[in-house]
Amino acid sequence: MSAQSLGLRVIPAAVFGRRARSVLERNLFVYKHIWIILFSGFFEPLFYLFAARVGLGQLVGDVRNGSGERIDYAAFVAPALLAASAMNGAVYESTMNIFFKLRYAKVYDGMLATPLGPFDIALGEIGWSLIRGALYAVGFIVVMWVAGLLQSPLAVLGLPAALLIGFAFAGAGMAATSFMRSWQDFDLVNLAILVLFLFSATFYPLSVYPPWLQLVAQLSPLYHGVVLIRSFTLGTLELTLLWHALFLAAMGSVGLAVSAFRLRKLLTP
């Protein structure tokens, strides 16, 4: 896929950023006015560590990780809602939001109008989808940390674990999008959403599963991001570490492209 074929000049790489940046200050400039959707989806992870916390987790107790150590069984979910919670806030922005302003509010064909490009666009709303995803890691470790849920110093890596979920998710978020013609086709989005969910080892051990659901599981974009943060919370550090972040950024690289090229095609003639 080529430079032009993206909607893309020979220009400075600062340019793009430049230019991507005034797509963040207008989507900062609306949502300080109504701030309060932007937490919408942080609650359902945090009210599932509570359960874990005070409900399940007193009738599971502890859980072997992958090393095979026992740990708290709140301790050993609590990282995946953390990536859980990072995906639902890129998804939540890079979706539905997304859909009204391509299919009906027309805010991108204004700003086509304008110096910006469909690559702009896609990287600027990309970007933003990322940040309200970090909103919600923040949140979400700052929860961790009171409940006494951080084993290791490590776990300051969540967060850019958490910024790189974000940006996978966002990606593959709006180049979804860009393919939907209906809001019921948001219902798919959903149920893409809870299946990776539940099956992500975001509750259980990969090994509890059957030989071939851990295959499927392990295709998983949130399994992946599972493992980081886990690890890191975990204070555990593995080379296979960089495979699970190499596929993420790739996800997240290929949504954007793909982002750019759909805008391009169906905002320009």
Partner chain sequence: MKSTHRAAEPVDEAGPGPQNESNDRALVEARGLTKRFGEFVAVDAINFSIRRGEAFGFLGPNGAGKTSTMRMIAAVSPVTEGRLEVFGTDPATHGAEIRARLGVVPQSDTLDTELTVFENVYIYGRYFGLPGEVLRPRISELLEFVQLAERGDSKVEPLSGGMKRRLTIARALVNEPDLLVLDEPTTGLDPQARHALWDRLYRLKQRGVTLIITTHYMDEAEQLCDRLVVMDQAKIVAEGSPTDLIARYSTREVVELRFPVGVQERIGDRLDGLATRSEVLPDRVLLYTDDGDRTTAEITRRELAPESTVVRRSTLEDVFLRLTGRTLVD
Contents of the next structure:
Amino acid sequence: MSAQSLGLRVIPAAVFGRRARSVLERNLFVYKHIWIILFSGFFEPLFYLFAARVGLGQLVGDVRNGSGERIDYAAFVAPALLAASAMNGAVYESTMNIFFKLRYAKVYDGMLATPLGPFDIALGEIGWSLIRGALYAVGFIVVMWVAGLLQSPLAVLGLPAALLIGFAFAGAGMAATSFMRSWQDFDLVNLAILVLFLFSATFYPLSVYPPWLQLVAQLSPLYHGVVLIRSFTLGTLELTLLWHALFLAAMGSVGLAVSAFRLRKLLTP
Amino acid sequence: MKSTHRAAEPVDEAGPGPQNESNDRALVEARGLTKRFGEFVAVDAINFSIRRGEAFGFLGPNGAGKTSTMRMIAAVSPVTEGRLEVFGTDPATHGAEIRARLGVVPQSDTLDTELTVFENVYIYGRYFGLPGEVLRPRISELLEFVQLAERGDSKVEPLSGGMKRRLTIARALVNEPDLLVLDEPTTGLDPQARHALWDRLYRLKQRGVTLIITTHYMDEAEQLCDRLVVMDQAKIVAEGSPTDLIARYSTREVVELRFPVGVQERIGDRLDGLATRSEVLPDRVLLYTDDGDRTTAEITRRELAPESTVVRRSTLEDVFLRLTGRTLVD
Amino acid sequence: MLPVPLRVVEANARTYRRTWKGSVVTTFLSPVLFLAAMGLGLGSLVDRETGARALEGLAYISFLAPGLLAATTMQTGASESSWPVMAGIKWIKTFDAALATPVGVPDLVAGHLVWVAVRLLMTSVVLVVVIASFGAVSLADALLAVPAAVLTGMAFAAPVTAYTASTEQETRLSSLFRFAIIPMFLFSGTFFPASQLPDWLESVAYATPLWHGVELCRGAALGTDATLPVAAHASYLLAWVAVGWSLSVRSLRRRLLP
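Mind giving me the form predicted in complex with its partner chain, seeing as the form predicted on its own was just shown?
Complete assembly follows, chain above in first position.
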């Protein structure tokens, strides 16, 4: 219990409303029982990274970035995997989990009988998925560092970037979940996630695509996240990064607002 | 910004307390209270007022509008029309403050199945902003009170229906509410569990907690409620104490007769003058009378020869069926 | 009258008529997307000098396609035998309902596995057509890989059924995918030759049923020799099916008729 109170003290109260914080605390309690799930989520990106390094890397050789520089393939893919895992974690937490709590476990009905309101719940849930995402991101960045895949100290900025990606997808995911009627709808979510994962300059530069497809790929929110983190770990800072960050921030904010609105409609008819 | 936040949670500062309202003022007051979902009218311009310290019942068949009314009182469902005041404030603008002083036992348990018994109450208390130091001793007391002290570390899933219900009540009491709202608290429980629960609710009432109960068990209403309203098709059709209602809408006693198949159908016209009111059902005949013995004597004199005769006291169930009819709802 | 296990198959087929749309995503679109993204996209990088040498001149998409076929049947076989089986045992208890009729545990297992085989067959045929339309291999050659693909899927379906029947907690199912299925997907020769792995991992890869399935599919579709004789790969997979099948009957009996 003390570890939890400590964790909650570290999170500034100004960031999360006091009431939203109790929603966070609830999730901490839950994962105390099933920490293995939390822990195991860390491995999937590691497996992909290892596959990129020993497998695909040997087949592909080096990759050229925008300015024609040659980059080791694993160093190219790793930041994208960090971005993708931030997306995956946020989407899983904000879709399947929230749907379960909303429709089956009736967790929110219980919460709403207390002073908590729909906005507190939305904020608390998104906050929780950010914390979970941050744990994974820190772990992955450390692994990248040990594996010698960081080419710049700017890589520490990969953490806030991963959180931004998490915020964007948690907001959007939760908003989408509020419209879902059955578990079958999640097949669409999985499909969308897979498309984003595979086609957002994750495994190869966009230059592989014909020009029109390059434009389409830029609509992918994950693409913006990948560009952001890749610039930090490779140490190629540019002003255009602001645009990518802005895109993600806007996506998360709209998602959060829609979620709170929809939760109010669903839970307090 | 900060001050509004604090004001929203009176629990932390002053603790729950009746300082704001004087004793004669209603705790809940509804005038023309209406709830519509699209075209459907769930609650149709009802009036009622609930006083501090009483146990107030909403009776009615399924779909009568009880739960909708409860949800409006609990500030989780906006009022469509009319006026509703809870603790003298408007749920639309003071929802969080009202909920801070309420305990809610919903119709189906909303227990957190991913948490243990203790954690369910603890986390619920955290939703009210109560600090852990306050919660821990309070939860021990509450679990003791609902006879779950030994099950603190148990998961929710293996608990029996009655235990889950008692846990929900413990959870609803964690903020020491002034008003406890119970929506069909004993539906689906076995007799032992129901009586255990009634016992706990009775003790709460003695401690001065105001109770609002919906139920379709008449014995429950008679046991627990000081005053009740009967709802049917979104409206209140009667109001009073259980004895009032029986006096007003039924007779002191009821004689139940069974006749052989064939006789039953043709018995109707031979019952004239036997009772204040009579009712011929497919399986039996009910005679509402103030003196059961005199009625049975008269039956013998007329040589009606029923297969069986039972004289019983009138109950709230008779009132209920009279007011809301015998047709199945749902 | 229908033989008892086939009645179970019929029940599954009737349910599937209502839910097949969802399975299109996982069993069909996902390999197509992998094929497009990795085969075409990444392939354009691989087919330059480095990769061409490692794959001995074979186009990356041709190398990848049969591997993905095997990997997809693995995923279908495993997922059809995890969550739906858990649902039958615990969530919606359809198995209990079936056992209250003349259906017995061996019928239940047989019906389930035969149904999964039907699903695998449908999936493989559709996938093979897609692979051929990508130009990765010719349709006639690719069709030869269908039996191998179904066998691969079954080598997962049977043991995963046994695993699900013997586990109480649903979280163990996610662990199975995270720690067994996904690593196999990545390291059993689907995306790159297992020989590129570090030695210790290489021998682990050779023990996985997926590697044998990939070898069989690739050999059949590309008309090349698999690492071992076809019979050896096939018997290894059959052994997984047989052991998994009998363990399924045993654990399910223990679970449902204690």
